[in-house]
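Shown here is one chain on its own, the form predicted on its own, set out as structure tokens.
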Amino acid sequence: MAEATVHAAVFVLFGGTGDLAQRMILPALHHLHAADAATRVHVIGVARAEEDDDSYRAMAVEALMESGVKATAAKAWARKFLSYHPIGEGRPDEYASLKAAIEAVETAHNLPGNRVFYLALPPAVFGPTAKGLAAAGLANGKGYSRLVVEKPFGRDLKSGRALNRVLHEGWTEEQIYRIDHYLGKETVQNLMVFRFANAMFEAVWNRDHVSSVQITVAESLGIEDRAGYYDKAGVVRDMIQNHLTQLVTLVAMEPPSSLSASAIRQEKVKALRSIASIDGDEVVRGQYTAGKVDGKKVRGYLDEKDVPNRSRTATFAALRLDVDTWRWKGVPFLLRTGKRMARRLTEIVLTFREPPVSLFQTYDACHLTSDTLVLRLQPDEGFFLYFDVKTPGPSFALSREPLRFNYKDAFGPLPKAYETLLLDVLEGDQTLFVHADEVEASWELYTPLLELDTPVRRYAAGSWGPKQSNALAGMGALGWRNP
């Protein structure tokens, strides 16, 4: 595809003015230019707000600066490439005058005519959207036009359906683009590389090397001022129905027949399929009460501002998945994942099988553990593997210690989520991005869980979750790695 084709296009940024595209989405755009490889993008700012382009772009350099863009750099761009339209109520005829802003941005900047339609909005309106931009002819036009919709895309089985089928009343399924930022996470696109570049590894990716699986998600914060949605959304559909689903995806997936986006989302969906349905008894829910982290004293969840005084609302979730493929059959995946842990972490754990016979019991003072393998996705990302060695010395003893990859000193700081998940927009891969069968699939498994009314445990903020989620996990080699 050509480059005028691809790096040309009018980027029209829905809820402009807020807090995603501040922190987000604006600084990732002026990084793409500052790269070149968005070039001749030019954005408009679309809310409600009766902005001008001057008072947007004065509040888009701010943002650009608090991410560490200098001001010149941040008032050259904004200047040049951005500009701020109006949207009101979003009646029809709004929509016909964004069709006209937007075909003047085009003729004046002598753009192809390719759009993208990015909805940083709340998730009740990504459906009218999606309609009044059809209906304005805007899923049409020269070039390509695209739609990028945030997280979550629906709350339960029969609102995801129902999102995908507003959606598709006037976008086809190839021109949707459902982004989840963790998927634009090197360390997660490296998985795939992981597994099937290196022969050694894929070879024991199966139920006869690996004893389990375990996949952490612990965030330090709180909710902070998001206690509005979170409230009443929790932690499975925060967290667990896409961000660990998606990890899940790409552990348990069989290799796809090419590196195509319809074939990777293939083996995807077929993984999502495969797993059994929940047990309740194998799910412990928590909420954080007071405690401290990083040395500091935090408040417990329902203290929060906004938060309901007899809210049971989960702010951590440990379960345990059944992945039932020839592959995988009888190997447990363990999900965990919560707010005020102990520290900020995410990580891939493989406990690979103990030889089947223990030539070194006869010693003492050896002590035989699983090799295992640590895949980290943030902070410090790299992978690890662990395995014993002879302790030098005398005396026979065992040590278990790691071979060590760390990116930053391979490669130095790596690309930001949000950069790597536009510029595919751009360039029309939607490898990264969630197709609507996966969407399907991951809420038919998760929403009878939603559905159970198992007990919310508590557990001290800075610590690793309720104690019940440790008998969940087993002890030994399939107990809880919590570095």
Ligand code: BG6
Contents of the next structure:
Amino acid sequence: MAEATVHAAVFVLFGGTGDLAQRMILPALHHLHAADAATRVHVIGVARAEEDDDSYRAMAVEALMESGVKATAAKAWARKFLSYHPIGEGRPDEYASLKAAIEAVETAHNLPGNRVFYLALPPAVFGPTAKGLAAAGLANGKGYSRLVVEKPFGRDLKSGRALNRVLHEGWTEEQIYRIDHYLGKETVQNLMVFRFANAMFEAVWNRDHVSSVQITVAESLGIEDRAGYYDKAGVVRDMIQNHLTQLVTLVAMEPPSSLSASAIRQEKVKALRSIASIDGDEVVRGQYTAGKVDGKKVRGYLDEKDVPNRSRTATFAALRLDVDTWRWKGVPFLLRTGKRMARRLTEIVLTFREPPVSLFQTYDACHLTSDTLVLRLQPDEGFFLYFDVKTPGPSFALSREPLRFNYKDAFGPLPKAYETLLLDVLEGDQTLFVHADEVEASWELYTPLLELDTPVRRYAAGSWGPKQSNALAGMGALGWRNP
Ligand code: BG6
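Given the form predicted on its own above, what does the protein look like in the form predicted together with the named molecule?
Entire complex below, previous chain first.
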């Protein structure tokens, strides 16, 4: 399909009045349009609410302005490219009426019949919606038909498998785009370039040279007003099973045979399946109590709106993974993530082995430390390679200094993850989307952990998590990097 043709499509946005649609998807679609990348994408917002085209456009314009778009540009786009269709209970006649609405838009704008169905919906209705669309004949049309699903892809292995089964009843895997928005981040995509375009790093990317891998995804935000979802999910389902695990596989995977989506996904699944089952003693769970973040007092998790009084939901977890491959055997992968931590920070830190003989130990004032590669995924995206240099002067004092690279300095602002991902959906590139096998392999790893009843430690909002997280096996003397 020619470039311009793949970008001519109807984009059916289920959950069209919801938070995700307003904060992320509509702004991303507008931005792609403004950047000349998706100039013929007509959006139909679908939801239960009794909106009409005008009231839906007004809502969208407000959301776009909130994201920084000028009123005139937002209004012009909404008038031309946005409409609304209520879905009610999702009965067959309602899907038939949606089909008629899609066809009407296609005829009015002379579109080739390409359709994207984006399910920005509560997980419980992914299955029924996918089925309803397929039953109405919307999984196959004149052009492409693609189904985009947001996480969570199930709650555990059983429900993850069940969801895959239901999706596959009406859609092929090649039509399904499971979004993990971390894969749309430039810095995450760069992990493969960093590794496989720079032979220098790939040569030391293994157990002979690396002593540990730390992955931190710290958030300073709390759960906001998402208690209804979060209290049932908790940190393992919300962050670890998906986002952090994607980072682990990108660091751990072997070079793919090509850059095709299937070659890359194959290597990722292989890496994932090589991770040993998690030792319950190597997991620290935590829940934030009141504290201070960015100088402001914030309440504890139990006092957040709609959180049950005695909730034991973890908002923090740290754990050790062992990737049992020839490349990584014995190298701890230490993961931690939490809400209301000291600052927002996503980093991957590779610590390299110390020299076999420490020539400099005999000198005074000498701090020999391991060389470290820090991949800063957000904010201040970039990387630092720290190593020891001689501090100028008569003595042999060493100091640890970084070589730095900063994305913004080199390239200016980075594209937003959702823009990258939506463009890939239109272009039919599945590389940055999660395959059914990956979902199941990941649930296989984490489901036993969800069933463990490990203690939930307290940590003050604004800290780096419970102190027990500093004692994971393989942590090393340097501990977590808390910049
Ligand atoms: C989402 C989680 O998937 O990712 C949120 O549901 C979390 O709880 C968010 O805050 C973090 O994303 P980012 O891009 O801000 O790191």
